[in-house]
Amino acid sequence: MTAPQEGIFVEEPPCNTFLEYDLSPGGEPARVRAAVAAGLGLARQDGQHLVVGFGDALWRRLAPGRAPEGLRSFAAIGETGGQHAPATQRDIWYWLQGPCPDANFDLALGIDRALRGVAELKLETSGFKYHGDRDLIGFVDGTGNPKDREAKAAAALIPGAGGGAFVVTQQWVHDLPSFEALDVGEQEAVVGRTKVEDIELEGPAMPADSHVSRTDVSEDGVAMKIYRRSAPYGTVREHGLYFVAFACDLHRFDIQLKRMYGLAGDGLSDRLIDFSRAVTGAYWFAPSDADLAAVFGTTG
């Protein structure tokens, strides 16, 4: 029976906190699946979601003969000192989802208290809805994305792992002052959809590099579909997207962000990421619930 973490496929809770930790120096396997099953056991407000991922390294330790095909770290893409997406790998990722801000803020408090010594929080960021789905430069971010339940299973679950999926995480900041220089007809050639209306563009009108084109995949005759869950983050001096991507196979990660950065072979590259930099970036495996149970005694 396929049983993912609930938290994957719940699209309501309109705020969400990431956590990003690395295994401190001497981490024993034992120390690290008692402080995440304590994290694990928190008790949670109604509406509340709790999802868990591991990076690769890790994951072997906690649960040898556990880790799907696959599954690897996240290799930087693109070149140094232009337009790249760096590697900044960690071990244990958590997305808190919550109705309000102080109830994510609770738990991460707790998850953090419960990991103090045995790894260490490298990475921190609250997301939030913005005018409905929208990204901050103003379009709907995830239209993409498969629409029923089946489908987004599809897209997400790994065949064979019971309802585990791999994660891409990417934080990205955004230039907002030279995407919003752009009028807006402009802007909708960049993204590949309709600002307003958030209709994607047909025939002429769709550019080769717009962001649509260069991320709608098919290999094969099969779409490469991924499911998205990003959140719109940050302050009014740096803010930006943290993104989020559920996927049945790294494979469709890589070729996505191979074309978004010029390396798949045809010259073009996604002019997204002229207004947008990457400055994170990591793979991830977020368990089913019967692994979760198996390794650490509670589920997400």
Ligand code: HEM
Contents of the next structure:
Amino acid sequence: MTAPQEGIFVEEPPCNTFLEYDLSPGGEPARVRAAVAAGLGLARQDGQHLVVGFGDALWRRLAPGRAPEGLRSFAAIGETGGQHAPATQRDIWYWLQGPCPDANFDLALGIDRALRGVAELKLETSGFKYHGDRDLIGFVDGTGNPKDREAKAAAALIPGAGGGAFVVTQQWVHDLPSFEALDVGEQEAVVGRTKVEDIELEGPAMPADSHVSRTDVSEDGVAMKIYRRSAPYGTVREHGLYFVAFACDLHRFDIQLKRMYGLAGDGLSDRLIDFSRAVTGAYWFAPSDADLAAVFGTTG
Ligand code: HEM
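Form predicted alone done; form predicted together with protoporphyrin IX containing FE now:
Below: every chain and molecule of the assembly, starting with the one above.
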């Protein structure tokens, strides 16, 4: 039976908190297991969900023999100094979704206390809903996702992993003034969809270097679908998108990212990276509930 962490597919909660941890020196597997179990066991409010993921190196230590084929760390894409996606692979990733910020804050505090002395918090970001499902650039984000639960599961869950999923996270910092300096038609050419109605550009109107053209990929007739669950984040001074996506195979992320960064051999890159830059990048494994129960004695 397939039993993914339920929060992966729950799309309603408006408040998101993302936490990334690095293991502290001397974080022995037994201590890490106990600390992660304590975090997973914390009380949650109605409608609150917790998803946990692990970096390749830690998961192999915590759960020998339970790593899905192909699990690996994120590697930087492109040249440092130029447009590139940096690698900031860490050990543990938490995604808290809830109806309100206070519930997420309490749960995040509890998780952090459970991990004290075992792992160190390296990134904390709160994501919110922006004018429905829009990204801060003003375009709807998520339309191209698979539609029903079955199609989402097919895109997100690793075959034979009981409901486990690969995850990519990247924190993107937007340059809104430069994007907003474009007129709406030019913005639409960058994204590949219309801004207000959210309709995909067609035929000659769709540029080959639009974001949709670079990420809507098929190989041997198979659409390389992923399931995106990103959230806008930030303050007036710094803001952007905490990009989160799930996939059945890391290759799907690799190919989309290579096409975005001009490394797919066709001489094209994604116009969107002229207006936003990735400042973190990591691949995670979100184990199935059965794997979580086996390793930690509790589920997500
Ligand atoms: C600054 C960061 C990003 C922003 C603001 C952004 C925004 C958007 C928007 C507005 C759309 C069109 C609506 C939709 O279908 O959701 C879209 C589509 C899409 N994006 Fe992104 N995105 C970002 C990064 C990424 C990254 C890093 C990837 C892949 C690793 C990606 C993969 C996709 C895919 C697969 C689609 C759907 C294409 C289709 O089949 O129509 N995006 N994105």
